[in-house]
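Next up: just one chain, as C-alpha cells, the form predicted on its own.
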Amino acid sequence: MDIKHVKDYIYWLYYQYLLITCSYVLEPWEQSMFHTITVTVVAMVLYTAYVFIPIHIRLALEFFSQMFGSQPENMVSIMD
C-alpha cells in the first residue's frame, strides 16, 4: 500500500468520524474540546475493560468448572 493511499484513508476515516458525531459544525475551540472529552472517555472504557474484563472471564470459568467440572475431594470420599 502507498503512504499516499494510507494518508487518505486516514482522512477519510477521520472525516467519517466528523459526520457520524456531527462535530464539523462546531467551532474549532468547541471541536477540540468535544475531541478531548471523546478521546477521554475512550480511554477510560478501554482502561477499564483491560483491568475488569480478565477478572471476570477468571471468576466465571472457575464457578463454571466447579459446577460441571470433577466433584471437590470430600464428595469423592463420602461416595466410596
Given for the second form:
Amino acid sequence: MDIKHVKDYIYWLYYQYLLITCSYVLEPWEQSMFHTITVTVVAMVLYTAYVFIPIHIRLALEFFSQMFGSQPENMVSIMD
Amino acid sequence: MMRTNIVTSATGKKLQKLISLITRSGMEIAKRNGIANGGLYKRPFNESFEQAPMYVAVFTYVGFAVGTIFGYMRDCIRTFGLEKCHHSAEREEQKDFVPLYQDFENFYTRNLYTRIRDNWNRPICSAPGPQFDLMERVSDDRNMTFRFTGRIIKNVINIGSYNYLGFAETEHNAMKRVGNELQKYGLGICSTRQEMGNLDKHVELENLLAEFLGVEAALVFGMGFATNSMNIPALVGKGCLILSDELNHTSLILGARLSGATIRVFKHNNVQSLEKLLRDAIVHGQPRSRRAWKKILILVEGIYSMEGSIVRLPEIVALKKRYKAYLYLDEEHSIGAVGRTGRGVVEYFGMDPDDIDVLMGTFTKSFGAVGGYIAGKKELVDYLRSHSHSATYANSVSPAVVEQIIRTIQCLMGLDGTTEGIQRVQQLEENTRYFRKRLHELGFIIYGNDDSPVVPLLLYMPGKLGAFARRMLEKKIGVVVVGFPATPIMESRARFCVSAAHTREMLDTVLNALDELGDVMNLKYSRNSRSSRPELYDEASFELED
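Could the form predicted in complex with the partner chain be given as well, to go with the form predicted on its own?
Whole complex next, starting from this chain.
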C-alpha cells in the first residue's frame, strides 16, 4: 500500500508540473520535446551546481578566514 | 447651508465665520458620534477580491510563456510548409500583400484557444434547467473538427446558465398559457413596433412591468443587447459626456461609442474615481471650447457578470444628485435575482426607483425569455418610443415570449394567487449564501459580493482551464470557464450561476466535486478561508462562582 501511495504522490506531482507549465494542452510530440528540454536544462543546472559550488564555497571561506584570521596576529605584533 | 456673499461689511463677515464655525463643529459632533456616510447603506456590504499568492502569478506567466513559445514554433512550422495550416490563412495570391492574420488575437486563437476549444460551444439538447442533456462529441484532429458519437450525456448538473429563478422550465402547467397565446397569435410579428407590430400584449406587458418596477412607464424591445446599443445613442449625442465603469458589458460600450459622446472610464465600482471625474468634467467643461457639457450620463450595471460585484448604488445616487448628472442602470443580471421580492438592486438597497433616471434590464436571465426593457419617467419612455432605433426598425417581441414574461412577472408579484414567486426569490437567496459560504470555507478564491448569485472561482493558470472543465464534465457537471479576451489575462476563472431551481443535493454534489478537484489540481489558493466549525472552548476555563 505504501508503494501505491508513493506512486500516486509522484503522479500528482507530475500532473501539477503539467498544469503549471501549460504542457497539459500541448500535443504529444510537443510534450516530448518540452520534457526533453526541461530535463536537459535541469540536469545541466544540477551538474553545474555539483561541480562548481563546493569549489566556490571553499575559496570564499579561505578568503574570509584570511581576512579575519590574520587580524589577531597583527594586533599581537603591535602590542609587542 | 446657503452662503450668501452679498453682505460684505465687517459684521457680515463675522457672522459668516460664526455660521461656518457652527456647521463645522456640528459636523465634527456627527463624526464623533460615528455616522459614516450619513448612513447611506442600510445593510452590510461585503465584497472581496482577494489576491492570490505571488507564486501563482509567477506560474501563470510561466504557463503563458510556454504556450507562446510553442505557438511561435508552430507558426514557424506552418509558414515553412512542414504542416498544413487548418486555420484562417490568406490565399497564395494574397501572400505578398499586407498580412491579415498576424495580430495577437489571431495568434491566440490559432495556438492557445484551439487547443482547449472543446470546452466551449457544447451543444445542448434539452431545456437549460437545473439539469440538462449534452450531446457527446469527440475530436479526432486536436479540436479542429468535432463529430458527434450519437450518445447523449443525460442529467448533467447545470451551473452555468443564467437561470436565476428557475423559469427556464418545460413543465406542462407552466407552459399552458404560452401555448395558448401561440395558438392565438402565431409566432412571428413581421413588423416593427411603430408600424404594425404593436400588439395589445405589448401594452399589457409594459403596464405590468411599470407596476412591478415602481416606475411610471416602460418600453420593451426584442433583444437585450440591442436595447443598450440602440438606445444610448438616442439619449446622448455629441457634446455630452459618458462616465462608464471599467468593466461594463460590450453592449453598453458599443452604445456609448455609437452615440458620439465623449467617454471617460472610472475604476470599477470606485466612487472616489467617479467623483474625481465628475468634478473635473464640471470644472473644465468640454475639451477645447471649455463650454459646459450638455449632459453627463453615468453608466453602471446592477451586478457585473464577470466579477459578481454589486454596484455601490446609494453612493452613486448621492453623487449624481450633488453634481446634477444622469444615471443609467443596467440591471441585466440583478433584476429578479437580488432584492427582497426580486425587484433588483434598487430594492436591495432600499432606494426609490425615481432616483434613477433610466432603468434598463433584460428578460433573458431571470425571466427565461428574450428581450430587454427600458423604464423610467413617462416623458423618457414616450421620447424613446419615437426616437429609439430599436423601436423604429427592429421587430417587436414575439407574443408567446411576451406571455412568458407576463407569466413570470405575475408569478413574482404574487398576482397568480400563489406564493411561488417569493419562494423562488428566497430559495435563490438561500442557495447563494450557502454556495458562497461553503466555497469560502473550502479555501477557493471567490470574487464579488456575498449576495450576488454570480460566483467567479479563480483558476489563474491557462493549463488548469481546460483540465478543470473536462474533469467537471466527467463528473457530469457543466461549468463555464472563461479565459483571456473576456477577463484580464492573468485572471482566468470558472463562473458559476446559482439558480433557485438547484436543490441542496445538487449544490452538495457540485461542492464535493469542487473539493476533490481543488485538491487534485491544487486550486485552493485562499489564505483567508473561514472555518465553519465553531470555536472549541476549553472546559477548564469555565469557573463556577460559588
